[in-house]
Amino acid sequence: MTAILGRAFLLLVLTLYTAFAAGPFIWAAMMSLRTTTEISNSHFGLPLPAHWEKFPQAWFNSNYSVYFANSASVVVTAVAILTIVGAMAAHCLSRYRFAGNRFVYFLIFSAIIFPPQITIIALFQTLVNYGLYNSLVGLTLVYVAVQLPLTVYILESFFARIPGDLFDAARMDGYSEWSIFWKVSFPIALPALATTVILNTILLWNEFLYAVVLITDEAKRTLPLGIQRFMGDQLEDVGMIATGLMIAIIPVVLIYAFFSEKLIQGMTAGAVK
């Protein structure tokens, strides 16, 4: 009887948490298929009739195709650089002992605790001085700089657990240090790399603060900035805001759905055998 009550309690908690987590997403999905007038008349009403035409309208008439392409190019490039550079740095810090190793690691780790607001002015001045302000290249470099400490921090602990015998055997087989990284460390670390790819993609896809400060050109706006276009001082097009949110959310949901298993493996990875 006690076991049944325990399972029922856990199921109740899981159900409540699922409703709490999925509720806003379902609500936004319903609003994305309704007009602003319909939402004003009934905030939680069902999308009857469903206005599917809002998605092509937002995509073609509201410049969302451009915003989506900008976000995709920036995020894909930044995540690729973060994955390669972060993996190299983590491999170096975990496998090689040199003077200042732990000091460098401490500097990288300490950068994680700084709030992003304190770096805005310095980043703005730096990008202006190098002619990278209001450019997707500049925004990409900022994303790389901001997320690199967290990427190295996650990967370093994973690389450190790879048995040293694997590297010794590779050296005996004539592998160079460069080959050891690409043919031994990198393949073994794929679960952890998948974790950083997913986390960085989600964080950068939804990033707003740096984009709103460093991008002013309409043609270079990312998706979060594009959604802001429907927010005015006197009137907000809530229906189109919800449609824009769904356009931004769907890719993240699909990425997580397809790679959630890799994410769990990377987060729970123990000692590598």
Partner chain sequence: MATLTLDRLSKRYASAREVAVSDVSFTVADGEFMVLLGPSGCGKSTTLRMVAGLESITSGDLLIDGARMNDKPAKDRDIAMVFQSYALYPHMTVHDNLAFGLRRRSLPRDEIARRVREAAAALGLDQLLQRKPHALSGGQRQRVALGRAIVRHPKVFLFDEPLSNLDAALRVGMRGELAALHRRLSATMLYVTHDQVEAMTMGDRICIMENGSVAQIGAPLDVYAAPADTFVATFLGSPAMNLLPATLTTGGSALQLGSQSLPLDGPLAAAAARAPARDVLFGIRPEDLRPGDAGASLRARILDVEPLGAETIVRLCPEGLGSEMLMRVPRTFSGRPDEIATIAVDLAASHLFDPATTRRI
Second form
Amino acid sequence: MTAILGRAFLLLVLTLYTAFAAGPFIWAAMMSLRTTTEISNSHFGLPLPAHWEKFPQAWFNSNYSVYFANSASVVVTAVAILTIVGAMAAHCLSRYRFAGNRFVYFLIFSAIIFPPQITIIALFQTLVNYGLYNSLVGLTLVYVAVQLPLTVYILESFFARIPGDLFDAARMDGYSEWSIFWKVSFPIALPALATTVILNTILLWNEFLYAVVLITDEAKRTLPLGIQRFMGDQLEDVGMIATGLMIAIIPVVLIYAFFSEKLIQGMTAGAVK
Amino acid sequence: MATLTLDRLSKRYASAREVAVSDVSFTVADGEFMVLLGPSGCGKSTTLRMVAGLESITSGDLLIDGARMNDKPAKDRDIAMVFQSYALYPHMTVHDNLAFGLRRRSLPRDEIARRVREAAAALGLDQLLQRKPHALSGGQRQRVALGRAIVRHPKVFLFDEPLSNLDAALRVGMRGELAALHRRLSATMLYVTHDQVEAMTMGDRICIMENGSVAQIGAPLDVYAAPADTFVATFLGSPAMNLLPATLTTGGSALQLGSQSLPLDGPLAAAAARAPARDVLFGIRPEDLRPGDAGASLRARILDVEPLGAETIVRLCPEGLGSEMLMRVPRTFSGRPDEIATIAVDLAASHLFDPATTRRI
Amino acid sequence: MTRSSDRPPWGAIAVFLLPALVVYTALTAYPVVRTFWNSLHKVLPNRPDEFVGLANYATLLFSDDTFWRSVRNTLVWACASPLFEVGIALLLALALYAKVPGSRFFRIAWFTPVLMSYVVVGILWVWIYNYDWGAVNALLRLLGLDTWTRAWLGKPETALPALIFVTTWMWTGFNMVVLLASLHSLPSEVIEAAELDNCGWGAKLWHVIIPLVKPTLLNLLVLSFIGKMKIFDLVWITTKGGPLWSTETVSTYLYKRAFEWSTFDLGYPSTIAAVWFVIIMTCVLVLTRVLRTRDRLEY
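Could I see the form predicted in complex with the partner chain next, after the form predicted on its own?
Everything in the complex follows now, all chains and molecules, and the chain you saw is the first one.
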């Protein structure tokens, strides 16, 4: 009897915590479908009727289409570059023994814990010098540099587990080092690559600090910047801000819905050692 | 098909003080099956990898059909290798694993298809061509690894302990298949193993290595019957050859084993005459001892009797001698521990070794 | 026996490594060096940098009260957060470890907050803490605790704790998932053995489970600590360091000195960055050293 009570109590606690963890999002999701007037009348009401038209409104009238396109192009390009550059470096560090291998690995690895503040001012100066300040290209390059250490770290430990015999076999089969990377290492590492792709996509999609320092132009804002600006301009328009939040959240939720395990794996990869 | 020659091949790693392989020389004749045998760390795998081109050669020459191969990259040596771990590409089907090495060699498409079909049929892989390696059993993976070498039609086949990942029953089967494959292809093969049964059953000749050097090369039974030194004598054969400390009597007509003595004649007497010192090691295989007093014999205490079924191993201590020796007898043996038995010694099958150099005298 | 060739193929190594090294050198290593260089100069736009020696450091360390205020806030945050996040996470992980129905669903649901941008999270919690209609005050009023209601982010005494609460909400699920994975990787005999020893729940937790997951716990504590030492986005979206510097962190202060205040000098903020960098790296080194020297657990 006490066992059943204990179990019920446990379930109750877990359910309450779930409400606590997910509640804010559900609240925001409901508000995103209600007008600000409706919200002012009752802040916790249900979205009845649902104002789906708020999404096209935000998309077209409040510039979210531009923010979304900017975020998407920066993130997709940066993740593509990161995947290839990171995989090549990880392959090289795990596969070849050479003088300085561990030194390079340590250099890159230690940058994982660098606080962004140590580079942000000088990055600002450097990008200004090279005309890349306030440009999506500059932001993309910075994003590659920011995520490269973690990417190499995750991939290196995966590549290191590929048995060396496979590379020897491919050499005997007549392949060059370059084609061995593309035809053997890369395809075998696809699961790990998928992990880093998803992880980098989420982290860069949410990135704020570098964007706020390196981008000022309205037409070049990424989603987090756009939301912040909208929030600043239309502080009272809670309903519309909520719609904007949902536009930023939906891609993340979609990725999470399809790849939840991969994403959890990626996010926690650095923590479990 | 080809002749493979290793001429004083040596390997020294920059980081290590010792040489890993020193002055290994032998020639594998066209169509010959040569086995490199030795305990782990003896340099046999390094030698194989130097032949393959996966490891650089510090000094010496590697020749295939008389052409020097030292500086040719692995892919240009026309050699195929079967790895201990099979090294199948996990992301490719069996078919692609077999074809991968051919695609690189700009062969016509139908030639590739023909060779893959041929090898698959020969190895019984026809039904598995669309599977990936993880969906294959150990034995099937082994066949794919073999097939990948066969389709290449290489000049030389190299094997790096290919059977050591199989369970005992499969290993016996694959041993037979490999031998059959060698007969059918009559290809030049170099095979590395630490398993003396594989070496004895499959090799045309075996090359035994110890500490990076060649200890002995020869046909399996020749090496077994006449080991060059105590290392080969004890490494080959299970249980190992008995080695007993002994002293030659003045004049060399008899061998003093503790308080007992054995008369010497024939080849053994000739060997005794060549001995540099009076202290020698007397070597005799367990199967060359038997109960009874025909010819030369020793009296020994039975320490232990281990019936193995087909045969029985008896542990003995010759009287007046501190060392033990093993005797292999039929299962009908009826002696018991602590009894004193008379053991006949087949002097024609025994050897003397120089304890200083470990070489056979 | 080496597995790879002894003669490294330098050509291939260069091709594979060069892109990463170029990116790393140009956009990570060089900026770090340039920041340290900045910190010894007065760096004004359209003017050559003027060497000032350690003057920036002297000002920062001996006469900048705002900086020390921000250091104190950041340290409070960085020390308090790990305890809450990891402590609650451990309890939740143990609850799920006890094979509750729907544990997979709980795990996925709790992990969501960490997937959201700090911008989104910040705006949500500005609303939740809203005095008039925020969820917190609404709940208090519902419970008849009207006297407890307040503008949580508007009062210097409550602003920092309120933000610490937000990061705890955000990161607990993440820590829980890592701990749960660690618990699942333990050999179940160990925990069953404790079952047989018939020790109480608390004793089992303290003497068996915590020592076993200690390496993971320590890792998470360090990770959480470092994360809070860098925190910027959440503060910037919610309070911008206010009210009255009560939520100013080193990162927000640095940002203000570099890009908001009209001093235009990049040298002084670079000094903040350099000092804070050294402090963070020292903390990481000390923490990992202290935690690693403990002998590895055997079970």
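Please read these numbers as outputs of a predicted model, since none were measured by experiment. Here the rigid core means the biggest group of C-alpha atoms that line up within 1.5 Å when the two forms are laid on top of each other. Residue numbers count along the first chain shown, from 1.
Requested in this report: Answer yes if the CA of I250 moves 2 Å or more between these two forms after aligning the rigid core, and no otherwise.
Outcome: No; I250 is a residue whose C-alpha shifts by less than 2 Å between these two forms when the cores are overlaid.
Query raised in the report: Rigid-core fit: what Cα movement does T18 have between these two forms, in Å to one decimal?
Result: Looking at the C-alpha of T18 between these two forms, the offset is 3.9 Å.
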